[in-house]
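A lone chain, given as C-alpha coordinates: the form predicted on its own.
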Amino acid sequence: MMQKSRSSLVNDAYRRLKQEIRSNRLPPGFHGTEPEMAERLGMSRTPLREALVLLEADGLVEMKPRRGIYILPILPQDMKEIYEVLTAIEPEAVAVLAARKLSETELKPLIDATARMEQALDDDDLEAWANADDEFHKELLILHGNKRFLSIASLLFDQAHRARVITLRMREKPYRSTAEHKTVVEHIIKGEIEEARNVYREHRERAGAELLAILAKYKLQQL
(Lines of atoms letter the chains of each structure in order from A and count residues from 1; the text may use other names and numbers.)
(Lines give C-alpha, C1' and ligand atoms only; values in the text may rest on other atoms or scores of the structure.)
Protein backbone atom coordinates (compact mmCIF):
# COMPACT_ATOMS: atom_id res chain seq x y z
CA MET A 1 0.00 0.00 0.00
CA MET A 2 1.46 3.38 -1.01
CA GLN A 3 2.12 5.89 1.75
CA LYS A 4 0.67 9.34 1.41
CA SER A 5 3.10 12.14 0.62
CA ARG A 6 3.76 14.82 3.21
CA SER A 7 1.78 17.43 1.26
CA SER A 8 -1.11 14.99 0.95
CA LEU A 9 -1.10 14.39 4.70
CA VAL A 10 -1.07 18.13 5.35
CA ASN A 11 -3.95 18.69 2.93
CA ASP A 12 -5.90 15.85 4.52
CA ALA A 13 -5.37 17.24 8.02
CA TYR A 14 -6.30 20.74 6.85
CA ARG A 15 -9.48 19.57 5.12
CA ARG A 16 -10.64 17.40 8.01
CA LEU A 17 -9.95 19.98 10.69
CA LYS A 18 -11.61 22.74 8.69
CA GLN A 19 -14.75 20.64 8.33
CA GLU A 20 -14.73 19.89 12.07
CA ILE A 21 -14.46 23.63 12.77
CA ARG A 22 -17.03 24.71 10.16
CA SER A 23 -19.58 22.24 11.51
CA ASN A 24 -18.77 23.23 15.12
CA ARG A 25 -17.80 19.69 16.07
CA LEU A 26 -14.71 21.57 17.20
CA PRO A 27 -16.65 24.48 18.69
CA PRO A 28 -15.56 28.08 19.26
CA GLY A 29 -13.44 28.31 22.38
CA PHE A 30 -12.26 24.69 22.19
CA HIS A 31 -8.76 24.05 23.53
CA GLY A 32 -6.75 21.00 22.55
CA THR A 33 -3.16 19.91 22.60
CA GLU A 34 -1.24 18.86 19.51
CA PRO A 35 -0.98 15.24 20.72
CA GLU A 36 -4.76 15.15 21.30
CA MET A 37 -5.47 16.54 17.85
CA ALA A 38 -2.95 14.22 16.19
CA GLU A 39 -4.61 11.25 17.86
CA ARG A 40 -8.02 12.53 16.77
CA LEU A 41 -6.83 12.55 13.15
CA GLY A 42 -4.76 9.39 13.42
CA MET A 43 -1.58 11.01 12.12
CA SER A 44 1.72 12.39 13.32
CA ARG A 45 2.14 15.90 14.69
CA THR A 46 4.23 17.22 11.80
CA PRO A 47 1.49 17.38 9.11
CA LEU A 48 -0.98 18.44 11.82
CA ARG A 49 1.19 21.40 12.77
CA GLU A 50 1.50 22.50 9.14
CA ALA A 51 -2.26 22.22 8.69
CA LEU A 52 -2.81 24.33 11.81
CA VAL A 53 -0.58 27.06 10.39
CA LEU A 54 -2.89 27.20 7.35
CA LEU A 55 -6.00 27.26 9.54
CA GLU A 56 -4.49 30.06 11.62
CA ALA A 57 -3.99 32.07 8.41
CA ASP A 58 -7.66 31.41 7.63
CA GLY A 59 -8.64 33.05 10.91
CA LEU A 60 -10.13 29.88 12.39
CA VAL A 61 -7.59 28.83 15.02
CA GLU A 62 -4.83 30.28 17.18
CA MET A 63 -1.76 28.30 18.10
CA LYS A 64 -0.74 29.07 21.67
CA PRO A 65 2.83 28.16 22.68
CA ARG A 66 2.84 25.47 25.39
CA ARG A 67 -0.95 25.63 25.55
CA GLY A 68 -1.98 23.98 22.30
CA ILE A 69 -4.70 24.87 19.82
CA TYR A 70 -7.52 27.33 20.40
CA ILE A 71 -10.58 27.49 18.13
CA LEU A 72 -11.27 31.18 17.74
CA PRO A 73 -14.56 32.56 19.04
CA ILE A 74 -17.37 34.01 16.96
CA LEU A 75 -17.40 37.72 17.73
CA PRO A 76 -20.14 40.14 16.65
CA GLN A 77 -17.59 42.68 15.38
CA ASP A 78 -15.96 40.02 13.23
CA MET A 79 -19.33 39.03 11.76
CA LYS A 80 -20.21 42.68 11.14
CA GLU A 81 -16.98 43.23 9.22
CA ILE A 82 -17.37 39.97 7.29
CA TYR A 83 -20.88 40.84 6.13
CA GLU A 84 -19.77 44.36 5.19
CA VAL A 85 -17.09 42.91 2.89
CA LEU A 86 -19.45 40.34 1.36
CA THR A 87 -22.11 43.02 0.86
CA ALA A 88 -19.55 45.09 -1.03
CA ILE A 89 -18.29 42.26 -3.25
CA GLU A 90 -21.20 39.99 -4.08
CA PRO A 91 -23.89 42.42 -5.31
CA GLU A 92 -21.40 43.78 -7.83
CA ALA A 93 -20.56 40.25 -8.93
CA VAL A 94 -24.28 39.58 -9.42
CA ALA A 95 -24.62 42.77 -11.49
CA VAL A 96 -21.75 41.67 -13.73
CA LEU A 97 -23.39 38.29 -14.32
CA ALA A 98 -26.71 39.96 -15.15
CA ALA A 99 -24.93 42.22 -17.64
CA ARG A 100 -23.60 39.10 -19.35
CA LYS A 101 -27.16 37.72 -19.66
CA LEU A 102 -26.06 34.20 -18.83
CA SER A 103 -28.28 31.32 -19.86
CA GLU A 104 -29.94 28.83 -17.55
CA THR A 105 -27.36 26.28 -18.65
CA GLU A 106 -24.51 28.58 -17.65
CA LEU A 107 -26.25 29.32 -14.35
CA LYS A 108 -26.88 25.64 -13.59
CA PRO A 109 -24.54 25.62 -10.54
CA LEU A 110 -26.63 28.38 -8.94
CA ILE A 111 -29.94 26.81 -9.94
CA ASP A 112 -28.83 23.43 -8.55
CA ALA A 113 -27.69 25.03 -5.29
CA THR A 114 -31.07 26.68 -4.76
CA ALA A 115 -32.79 23.36 -5.52
CA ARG A 116 -30.67 21.71 -2.82
CA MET A 117 -31.58 24.51 -0.42
CA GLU A 118 -35.28 23.87 -1.05
CA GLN A 119 -34.85 20.12 -0.62
CA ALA A 120 -32.92 20.64 2.63
CA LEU A 121 -35.80 22.72 4.00
CA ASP A 122 -38.27 20.00 3.02
CA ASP A 123 -36.05 17.49 4.85
CA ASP A 124 -35.61 19.80 7.85
CA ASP A 125 -31.85 19.46 7.39
CA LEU A 126 -30.48 22.89 8.20
CA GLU A 127 -26.86 21.79 7.98
CA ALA A 128 -27.48 20.65 4.39
CA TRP A 129 -29.20 23.98 3.74
CA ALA A 130 -26.16 25.90 5.04
CA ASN A 131 -23.85 23.82 2.84
CA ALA A 132 -26.00 24.47 -0.24
CA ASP A 133 -26.11 28.17 0.62
CA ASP A 134 -22.31 28.22 0.82
CA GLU A 135 -22.13 26.46 -2.53
CA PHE A 136 -24.37 29.10 -4.11
CA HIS A 137 -22.13 31.95 -2.96
CA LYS A 138 -18.93 30.21 -4.05
CA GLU A 139 -20.34 29.28 -7.47
CA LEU A 140 -21.49 32.87 -7.91
CA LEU A 141 -17.94 34.16 -7.58
CA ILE A 142 -16.54 31.32 -9.70
CA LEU A 143 -18.91 32.38 -12.49
CA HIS A 144 -17.85 35.99 -12.02
CA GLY A 145 -14.26 34.93 -12.66
CA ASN A 146 -12.31 37.26 -10.36
CA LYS A 147 -9.97 34.89 -8.54
CA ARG A 148 -9.07 37.46 -5.89
CA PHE A 149 -12.73 38.03 -5.06
CA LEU A 150 -13.14 34.29 -4.65
CA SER A 151 -10.00 33.93 -2.54
CA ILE A 152 -11.00 36.72 -0.16
CA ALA A 153 -14.63 35.65 0.09
CA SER A 154 -13.79 31.96 0.65
CA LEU A 155 -11.96 32.81 3.88
CA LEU A 156 -14.95 34.84 5.05
CA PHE A 157 -17.43 32.11 4.06
CA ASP A 158 -15.67 29.64 6.38
CA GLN A 159 -15.81 32.05 9.30
CA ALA A 160 -19.42 33.05 8.69
CA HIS A 161 -20.53 29.44 8.20
CA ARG A 162 -19.76 28.60 11.83
CA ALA A 163 -22.01 31.39 13.06
CA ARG A 164 -24.82 30.35 10.73
CA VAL A 165 -24.69 26.72 11.83
CA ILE A 166 -25.00 27.78 15.47
CA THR A 167 -27.79 30.30 14.93
CA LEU A 168 -29.91 28.61 12.22
CA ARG A 169 -32.21 26.99 14.79
CA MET A 170 -32.55 30.24 16.72
CA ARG A 171 -34.52 31.91 13.94
CA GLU A 172 -37.26 31.12 11.46
CA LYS A 173 -36.45 28.56 8.79
CA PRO A 174 -34.66 30.30 5.89
CA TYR A 175 -37.50 30.11 3.39
CA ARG A 176 -37.17 33.82 2.65
CA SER A 177 -33.44 33.55 2.06
CA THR A 178 -33.95 30.65 -0.34
CA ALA A 179 -36.59 32.60 -2.26
CA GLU A 180 -34.24 35.59 -2.49
CA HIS A 181 -31.56 33.41 -4.04
CA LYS A 182 -34.03 32.20 -6.66
CA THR A 183 -35.14 35.77 -7.39
CA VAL A 184 -31.54 36.85 -7.92
CA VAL A 185 -31.00 34.04 -10.43
CA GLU A 186 -34.19 35.05 -12.28
CA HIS A 187 -32.95 38.65 -12.55
CA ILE A 188 -29.57 37.46 -13.85
CA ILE A 189 -31.25 35.33 -16.53
CA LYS A 190 -33.35 38.32 -17.63
CA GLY A 191 -30.34 40.62 -17.66
CA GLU A 192 -31.92 42.88 -15.03
CA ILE A 193 -28.76 44.40 -13.61
CA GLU A 194 -30.06 46.83 -11.00
CA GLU A 195 -32.80 44.48 -9.81
CA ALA A 196 -30.28 41.67 -9.32
CA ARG A 197 -27.83 43.96 -7.50
CA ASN A 198 -30.49 45.43 -5.22
CA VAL A 199 -32.13 42.14 -4.24
CA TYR A 200 -28.75 40.64 -3.46
CA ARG A 201 -27.58 43.61 -1.43
CA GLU A 202 -30.81 43.66 0.57
CA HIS A 203 -30.46 39.91 1.14
CA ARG A 204 -26.93 40.25 2.52
CA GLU A 205 -27.83 43.26 4.66
CA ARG A 206 -30.88 41.53 6.13
CA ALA A 207 -29.02 38.27 6.78
CA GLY A 208 -26.19 40.11 8.48
CA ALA A 209 -28.56 42.13 10.66
CA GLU A 210 -30.44 38.96 11.70
CA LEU A 211 -27.22 37.20 12.65
CA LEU A 212 -25.91 40.12 14.69
CA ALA A 213 -29.26 40.45 16.49
CA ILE A 214 -29.13 36.78 17.50
CA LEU A 215 -25.53 37.06 18.68
CA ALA A 216 -26.54 40.02 20.83
CA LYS A 217 -29.79 38.53 22.13
CA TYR A 218 -28.32 35.21 23.17
CA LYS A 219 -24.96 36.71 24.15
CA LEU A 220 -23.14 34.33 21.85
CA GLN A 221 -20.20 36.65 21.38
CA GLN A 222 -17.99 34.43 23.49
CA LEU A 223 -18.72 31.31 21.42
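Please supply the corresponding structure for the form predicted in complex with a further copy of the same chain (the preceding block corresponds to the form predicted on its own).
Partners and other molecules have been left off, which leaves just the chain.
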Protein backbone atom coordinates (compact mmCIF):
# COMPACT_ATOMS: atom_id res chain seq x y z
CA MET A 1 0.00 0.00 0.00
CA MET A 2 2.60 2.50 -1.09
CA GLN A 3 5.50 2.21 -3.42
CA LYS A 4 8.75 3.92 -4.19
CA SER A 5 6.83 6.10 -6.58
CA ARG A 6 4.99 8.09 -3.93
CA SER A 7 6.70 11.37 -3.38
CA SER A 8 8.93 11.81 -0.45
CA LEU A 9 6.91 14.00 1.88
CA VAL A 10 3.69 12.04 1.50
CA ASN A 11 5.66 8.89 2.06
CA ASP A 12 7.47 10.31 5.05
CA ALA A 13 4.24 11.43 6.64
CA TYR A 14 2.62 8.08 5.97
CA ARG A 15 5.48 6.09 7.43
CA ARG A 16 6.08 8.31 10.41
CA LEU A 17 2.45 8.54 11.41
CA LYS A 18 1.98 4.81 10.99
CA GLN A 19 4.99 4.16 13.14
CA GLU A 20 3.78 6.57 15.79
CA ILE A 21 0.40 4.89 15.84
CA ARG A 22 1.95 1.42 16.10
CA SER A 23 4.17 2.51 18.95
CA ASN A 24 1.33 4.21 20.77
CA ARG A 25 3.02 7.58 20.70
CA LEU A 26 -0.16 8.60 18.95
CA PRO A 27 -2.54 6.57 21.09
CA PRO A 28 -6.09 5.57 20.20
CA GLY A 29 -8.42 8.44 20.86
CA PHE A 30 -5.73 11.00 20.12
CA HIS A 31 -7.14 14.02 18.42
CA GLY A 32 -5.26 16.44 16.25
CA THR A 33 -5.79 19.07 13.64
CA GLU A 34 -4.17 19.25 10.26
CA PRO A 35 -2.23 22.47 10.91
CA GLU A 36 -0.72 21.17 14.13
CA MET A 37 0.15 17.76 12.68
CA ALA A 38 1.62 19.34 9.57
CA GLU A 39 3.71 21.64 11.71
CA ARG A 40 4.91 18.73 13.82
CA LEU A 41 6.00 16.89 10.68
CA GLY A 42 7.56 19.99 9.21
CA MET A 43 5.48 20.08 6.08
CA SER A 44 2.40 21.78 4.71
CA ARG A 45 -1.09 20.35 4.89
CA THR A 46 -1.09 19.15 1.30
CA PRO A 47 1.21 16.12 1.61
CA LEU A 48 -0.06 15.46 5.13
CA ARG A 49 -3.60 15.14 3.89
CA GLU A 50 -2.63 12.69 1.18
CA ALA A 51 -0.93 10.56 3.82
CA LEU A 52 -3.95 10.84 6.13
CA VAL A 53 -6.28 9.73 3.36
CA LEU A 54 -4.18 6.59 3.03
CA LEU A 55 -4.06 5.98 6.76
CA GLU A 56 -7.81 6.34 6.86
CA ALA A 57 -8.13 3.75 4.09
CA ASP A 58 -5.90 1.53 6.22
CA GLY A 59 -8.38 1.89 9.07
CA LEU A 60 -5.88 3.53 11.39
CA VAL A 61 -7.27 7.06 11.59
CA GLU A 62 -10.49 8.84 10.92
CA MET A 63 -10.77 12.31 9.44
CA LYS A 64 -13.97 13.77 10.77
CA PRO A 65 -15.16 16.70 8.70
CA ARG A 66 -14.56 19.90 10.61
CA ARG A 67 -13.63 17.95 13.75
CA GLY A 68 -10.13 16.90 13.00
CA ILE A 69 -8.14 13.70 12.96
CA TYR A 70 -8.73 10.86 15.39
CA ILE A 71 -6.53 7.84 15.97
CA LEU A 72 -8.90 4.89 15.93
CA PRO A 73 -8.96 2.33 18.70
CA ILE A 74 -9.03 -1.40 18.11
CA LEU A 75 -12.15 -3.01 19.52
CA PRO A 76 -12.59 -6.67 20.42
CA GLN A 77 -14.88 -6.90 17.41
CA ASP A 78 -12.02 -5.71 15.22
CA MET A 79 -9.72 -8.37 16.60
CA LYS A 80 -12.38 -10.97 15.97
CA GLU A 81 -12.68 -9.87 12.37
CA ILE A 82 -8.95 -9.70 11.87
CA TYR A 83 -8.42 -13.21 13.19
CA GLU A 84 -11.21 -14.51 11.02
CA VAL A 85 -9.54 -13.17 7.92
CA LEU A 86 -6.14 -14.50 8.93
CA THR A 87 -7.70 -17.87 9.71
CA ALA A 88 -9.11 -17.95 6.22
CA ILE A 89 -5.96 -16.86 4.43
CA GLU A 90 -2.94 -18.27 6.19
CA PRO A 91 -3.84 -21.98 6.39
CA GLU A 92 -4.52 -21.79 2.69
CA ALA A 93 -1.09 -20.35 2.07
CA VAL A 94 0.51 -23.01 4.23
CA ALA A 95 -1.25 -25.74 2.29
CA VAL A 96 0.05 -24.35 -0.97
CA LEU A 97 3.59 -24.22 0.38
CA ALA A 98 3.34 -27.82 1.56
CA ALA A 99 2.10 -28.87 -1.85
CA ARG A 100 5.05 -27.15 -3.43
CA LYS A 101 7.63 -29.37 -1.77
CA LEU A 102 10.04 -26.62 -0.92
CA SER A 103 13.60 -27.34 0.07
CA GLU A 104 14.89 -26.42 3.50
CA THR A 105 16.97 -23.72 1.88
CA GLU A 106 13.87 -22.12 0.48
CA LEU A 107 12.18 -22.46 3.84
CA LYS A 108 15.11 -20.90 5.62
CA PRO A 109 13.29 -17.66 6.41
CA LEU A 110 10.62 -19.65 8.25
CA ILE A 111 13.09 -21.91 10.01
CA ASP A 112 15.10 -18.90 11.10
CA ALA A 113 12.03 -17.16 12.40
CA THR A 114 11.07 -20.14 14.55
CA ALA A 115 14.62 -20.31 15.83
CA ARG A 116 14.41 -16.71 16.85
CA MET A 117 11.09 -17.32 18.54
CA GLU A 118 12.71 -20.05 20.62
CA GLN A 119 15.71 -17.92 21.41
CA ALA A 120 13.44 -15.08 22.48
CA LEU A 121 11.59 -17.43 24.80
CA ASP A 122 14.88 -18.51 26.36
CA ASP A 123 15.85 -14.88 26.76
CA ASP A 124 12.43 -14.09 28.14
CA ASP A 125 12.22 -11.29 25.61
CA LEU A 126 8.60 -10.96 24.62
CA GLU A 127 9.15 -8.13 22.20
CA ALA A 128 11.74 -10.11 20.30
CA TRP A 129 9.32 -13.01 20.26
CA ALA A 130 6.57 -10.83 18.81
CA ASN A 131 8.92 -9.54 16.13
CA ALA A 132 9.98 -13.05 15.17
CA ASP A 133 6.35 -14.12 15.09
CA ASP A 134 5.49 -11.20 12.82
CA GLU A 135 8.36 -12.13 10.58
CA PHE A 136 7.29 -15.75 10.39
CA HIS A 137 3.85 -14.78 9.19
CA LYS A 138 5.17 -12.27 6.73
CA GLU A 139 7.81 -14.61 5.29
CA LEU A 140 5.21 -17.30 4.91
CA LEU A 141 3.17 -15.14 2.62
CA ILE A 142 6.20 -13.85 0.78
CA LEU A 143 7.13 -17.46 0.03
CA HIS A 144 3.64 -18.12 -1.18
CA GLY A 145 4.00 -15.28 -3.63
CA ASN A 146 0.46 -13.95 -3.76
CA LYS A 147 1.00 -10.23 -3.32
CA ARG A 148 -2.60 -9.77 -2.28
CA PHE A 149 -2.29 -12.27 0.56
CA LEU A 150 0.69 -10.34 1.79
CA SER A 151 -0.81 -6.90 1.54
CA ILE A 152 -4.05 -7.96 3.19
CA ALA A 153 -2.22 -9.64 6.04
CA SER A 154 0.17 -6.73 6.47
CA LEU A 155 -2.74 -4.36 6.77
CA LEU A 156 -4.34 -6.56 9.39
CA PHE A 157 -1.10 -6.97 11.32
CA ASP A 158 -0.74 -3.21 11.36
CA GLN A 159 -4.24 -2.82 12.69
CA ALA A 160 -3.80 -5.49 15.35
CA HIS A 161 -0.29 -4.59 16.40
CA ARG A 162 -1.10 -2.52 19.50
CA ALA A 163 -3.53 -5.08 20.81
CA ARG A 164 -1.03 -7.89 20.36
CA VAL A 165 1.75 -6.04 22.10
CA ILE A 166 -0.41 -5.30 25.10
CA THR A 167 -1.98 -8.71 25.50
CA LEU A 168 1.34 -10.47 25.07
CA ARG A 169 2.14 -9.46 28.62
CA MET A 170 -1.13 -10.69 29.98
CA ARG A 171 -0.94 -14.29 28.92
CA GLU A 172 1.13 -17.37 29.46
CA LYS A 173 4.42 -17.35 27.70
CA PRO A 174 3.94 -18.49 24.12
CA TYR A 175 5.65 -21.88 24.32
CA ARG A 176 2.77 -23.59 22.67
CA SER A 177 2.52 -21.07 19.89
CA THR A 178 6.21 -21.44 19.19
CA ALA A 179 5.95 -25.22 19.07
CA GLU A 180 3.02 -24.98 16.68
CA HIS A 181 5.03 -22.88 14.30
CA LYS A 182 7.76 -25.51 14.28
CA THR A 183 5.25 -28.25 13.63
CA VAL A 184 3.81 -26.33 10.72
CA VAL A 185 7.24 -25.94 9.17
CA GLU A 186 7.86 -29.66 9.54
CA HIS A 187 4.61 -30.48 7.79
CA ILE A 188 5.51 -28.12 4.99
CA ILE A 189 8.91 -29.77 4.58
CA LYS A 190 7.35 -33.21 4.47
CA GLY A 191 4.73 -32.01 2.01
CA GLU A 192 1.90 -32.97 4.35
CA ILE A 193 -0.68 -30.63 2.95
CA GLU A 194 -3.74 -31.24 5.08
CA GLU A 195 -1.75 -31.65 8.26
CA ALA A 196 -0.02 -28.34 7.65
CA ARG A 197 -3.30 -26.64 6.93
CA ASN A 198 -5.03 -28.04 9.96
CA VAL A 199 -2.28 -27.35 12.44
CA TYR A 200 -2.01 -23.81 11.23
CA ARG A 201 -5.71 -23.35 11.24
CA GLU A 202 -6.01 -24.59 14.79
CA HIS A 203 -3.12 -22.37 15.76
CA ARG A 204 -4.90 -19.35 14.39
CA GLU A 205 -8.22 -20.27 15.92
CA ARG A 206 -6.73 -20.89 19.32
CA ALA A 207 -4.62 -17.73 19.21
CA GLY A 208 -7.65 -15.68 18.26
CA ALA A 209 -9.82 -17.22 20.96
CA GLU A 210 -7.13 -16.71 23.58
CA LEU A 211 -6.71 -13.11 22.66
CA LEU A 212 -10.42 -12.41 22.78
CA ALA A 213 -10.63 -14.18 26.14
CA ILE A 214 -7.96 -11.89 27.51
CA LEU A 215 -9.71 -8.80 26.23
CA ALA A 216 -12.90 -10.00 27.90
CA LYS A 217 -11.20 -11.01 31.13
CA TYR A 218 -9.50 -7.67 31.58
CA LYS A 219 -12.45 -5.80 30.18
CA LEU A 220 -10.27 -4.20 27.56
CA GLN A 221 -12.93 -2.66 25.42
CA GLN A 222 -10.54 -0.82 23.25
CA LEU A 223 -6.84 -0.64 22.63
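Just so it is clear, the structure is predicted and the values come from calculations on it, not from any experiment. We call the rigid core whatever largest set of C-alpha positions still superposes within 1.5 Å between the two forms. Numbering follows the first chain given and starts at 1.
A.B. asks: Taking the rigid core as the reference frame, is the Cα of residue 57 displaced by 2 Å or more between the two forms?
C.D. replies: Yes, because once the rigid core is superposed, the C-alpha of residue 57 moves 2 Å or more between the two forms.
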